[in-house]
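One chain follows as structure tokens, the form predicted on its own.
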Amino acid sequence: MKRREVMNAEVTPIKTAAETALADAFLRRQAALPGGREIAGLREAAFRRFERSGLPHRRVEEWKYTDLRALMREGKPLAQAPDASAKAAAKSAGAILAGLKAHRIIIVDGCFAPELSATAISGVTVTPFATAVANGEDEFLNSENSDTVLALNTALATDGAVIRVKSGTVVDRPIQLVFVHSAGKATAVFARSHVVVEPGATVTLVESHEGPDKLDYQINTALDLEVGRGAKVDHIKVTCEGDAALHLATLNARVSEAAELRDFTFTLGGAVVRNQLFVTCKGKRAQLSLAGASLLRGRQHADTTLMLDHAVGGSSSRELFKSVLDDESHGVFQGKIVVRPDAQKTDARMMSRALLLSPNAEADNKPELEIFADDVQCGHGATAGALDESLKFYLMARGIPEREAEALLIQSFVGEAIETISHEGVRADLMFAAVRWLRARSA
């Protein structure tokens, strides 16, 4: 009787064009890397954890709605430091929010640009991220988080800033993170930066991201918030890039016992956007309110996915993010709450909604619960839907022509999120930047 011997092969999966990409720029541009022996080592492991699970796909359920692998066709070469020209341009970045008067501190592609930067500001210390990990502080790049994308994040941060404010130092002016594109070509741009706010601290740090359109550059950028006992953080991130740009975006956040931490995030611009949120609430009775709003057109793909982790009891936090979805546009939501064993007392919150204005547009709205506590009030919501045809009847009958009346109500509709944002400068130009979208929608 013969034997049949099973032979078991290890299957290698087929690189597509962009991994292949991504690895070669690894390699070239490794050595050039700020940082000693030990970032060296962790952007090694960091890049080996990208290189094993590849780009993420349909199949990878946190990116089920947002297969990069496929929308990532290429990979597109490493940005070099920016000239004087890119600097000049960058001088008028940030119009969204002309309104506000700010602490601005000035990103070029990819670049801490000091001169164009205030990094005199009381109780504040400003650092180029390229500084501080040169000089070993390797704290900024070790992350207990395996996401694949800020894994390649770790492995090719070029520069960013390193911020922290001084323990009950209360900011009088929002400090502003501006990233711009400048390099007019097609490029891939890795910006990492470091938020520490001190026990007692009141700040409202704001980021916005922008580029040109017309050029389909790509952008990873990602940045770490460490919200110590009893702090105040408002942040807020807008993003206007380019309307062929990739835009990739990770917040990981860890806020301290009765710390209040309040999140927006504002999509208008960029073709493939994705917001991922990792907010770890470590104390007891801190308080989160985490919102968001997109206005998407054409064929844009947004996708914001929320993974908020209630490690200890005496808690609460509160979600409402809102989507409005013109033409073939596609909106996704994904939110996770996470109550521990340990976390009794908590009071979570969370909703989402999305206003189709288009049969052609799409959305995709996933809210979950994993509760492992028993003395919790938990809850989620989802809803779907098109503009309420009786209101909009109600305003047409008063006189108010068709567009004007659906852009009343959408207004309404995303000014609900918007609200929720306390500083009242940062809340008037994101409300006036939702009016041009519709006046532009109108046109």
Given for the second form:
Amino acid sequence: MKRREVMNAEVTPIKTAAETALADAFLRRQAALPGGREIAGLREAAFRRFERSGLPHRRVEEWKYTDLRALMREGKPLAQAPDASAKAAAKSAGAILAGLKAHRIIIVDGCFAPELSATAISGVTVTPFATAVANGEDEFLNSENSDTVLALNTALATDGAVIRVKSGTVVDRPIQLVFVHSAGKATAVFARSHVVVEPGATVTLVESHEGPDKLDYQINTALDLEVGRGAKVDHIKVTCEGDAALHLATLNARVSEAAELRDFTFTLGGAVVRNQLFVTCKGKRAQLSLAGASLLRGRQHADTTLMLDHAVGGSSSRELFKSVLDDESHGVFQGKIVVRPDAQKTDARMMSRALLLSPNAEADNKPELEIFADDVQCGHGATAGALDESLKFYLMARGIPEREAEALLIQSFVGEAIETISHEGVRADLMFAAVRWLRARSA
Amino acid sequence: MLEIKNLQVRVEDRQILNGLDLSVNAGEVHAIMGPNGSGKSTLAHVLAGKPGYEVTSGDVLLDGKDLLALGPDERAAHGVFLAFQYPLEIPGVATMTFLRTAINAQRKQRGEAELSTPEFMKRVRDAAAKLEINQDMLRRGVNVGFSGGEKKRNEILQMALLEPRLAVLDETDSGLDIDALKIVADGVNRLRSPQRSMIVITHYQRLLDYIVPDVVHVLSRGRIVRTGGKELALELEARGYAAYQDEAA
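The form predicted in complex with the partner chain, contrasted with the form predicted on its own above:
Below: every chain and molecule of the assembly, starting with the one above.
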């Protein structure tokens, strides 16, 4: 700590309780974290990055609407490896996607549970993160991304899944990463996963995150996703954390030439949720669809922050994000599309819409385009508003009661985003989850 | 069957209906004609229960039931149907889903069992075929990408399936060419029955060549100022509304 004060000429704010707890946790756990000396060095450097900036707050532009320093009041003790009963309870996790036939890989309190996981998948290798880094695999920890939350993850990541889909493989069923926080202790979990989809391969990757209500646990999860040349990847992340949980998630995706990435972020649960998506389109003729839907109530806060970098030209992307905000909930969407000077013929369209169901709900919508090329087609739109009263009257005039009419209109609103998911089973499960949310509202 | 007595309605601070009286017997078709701004659409909206209208005085009874005490959905379940002048588009809700939700919501409010899927499908197919509405339109979002004529046909399809006691057609002829008008009018005429009453609101006499009314009323400044047979519509067509605007003034 002293060293930092000497090295850093800037005025250093006093550490918050959470920052102090994180520093203590790192010091105590550092030696026991998986990985050899080189990885320990990467972790150390990442932690120093975090210490220099501290938890991001509202004066940091990317975190303007999600003041993590204020929202994260304390640091929780790091989770311990789950015991037998925690693992037994995790078997029934992933119920939101009950209709989905998937290869399930279960990660309990940030620990890969091989005995609960289907790792024998044709054309796919699945390795626990802890094993991979112990074997010296470190390239994905060496990210250029300087985000503070990701730096914390790199410093403290315990386990997760490392998946490699071999060239040309068409994976028969979706691979579902089921992240579970077990009941009982409010701990902090740092999970890290890495998925490489080699050229020409096709896979649907689903992530689900869940945990108990009334427990203020903290999740920091990150996924590095490499989409090889001509590969087709559907990635769907479903967040249904418990109602007091803090959930911070980072996606780092790189998309190669002629590849397709369809990404969907679905948020239902958690007290504070931040989904940050860093997507780089590094090859020509790539096609990206980045979409999401959030359904929030009570005092939930959910932030989706997208940073899409069209580094080379000739690719197209479509972004569609919807949020439904009831009670005193707060929805944030920040979407930034950068088109680099060489990225000519880029075609990017971004739309974000918020539907406010209560006068006390808040929507913040910040689309940004930074275009350095001159022959491109880019556009964005953002709306926030209440349900259309005349549409509601039209439905009611046909005999549909008010709450049912509202539900139908809300369903149509989020349905437009959910429809972008190409896997029928996932689409149906998420639509059903949205309908259940609406029924609970009407009840 | 329908009794409207001394109906007075305000919108914001403007008085639109000024003591309107109207009674329509079962099986009758009444036309309401009048100049722009006379209160025709307000009457239609108030009957259906659209928010934003303040009824300051008067009664509206359908089969003895006080409609003004009911919400729009309850009125529909009680047999009121409004064919909109400007049917709305609802992207993301398939016409089929919309029809089924509406029919079953009304049945539920009346304490009846839901329609079975085959029975529902059969009824929709039969009614749609008569109105020249194809299956593709039924799968699309409600009125999304429909032409003006298709939207009006879709209104009549809803009316056919919901089987109202009282149908109110608000300027159903507006924006229709003669072919579309004939399809819509034929659809309406097929739904005439001794148990069903209709109020046809129109500015022009043309629609009444195809939907021939039993009674014609002239509405001016929020009241009915003249009532006659179907020949009254022809007289209005020949002379215009000028006389009635003066009379009310």
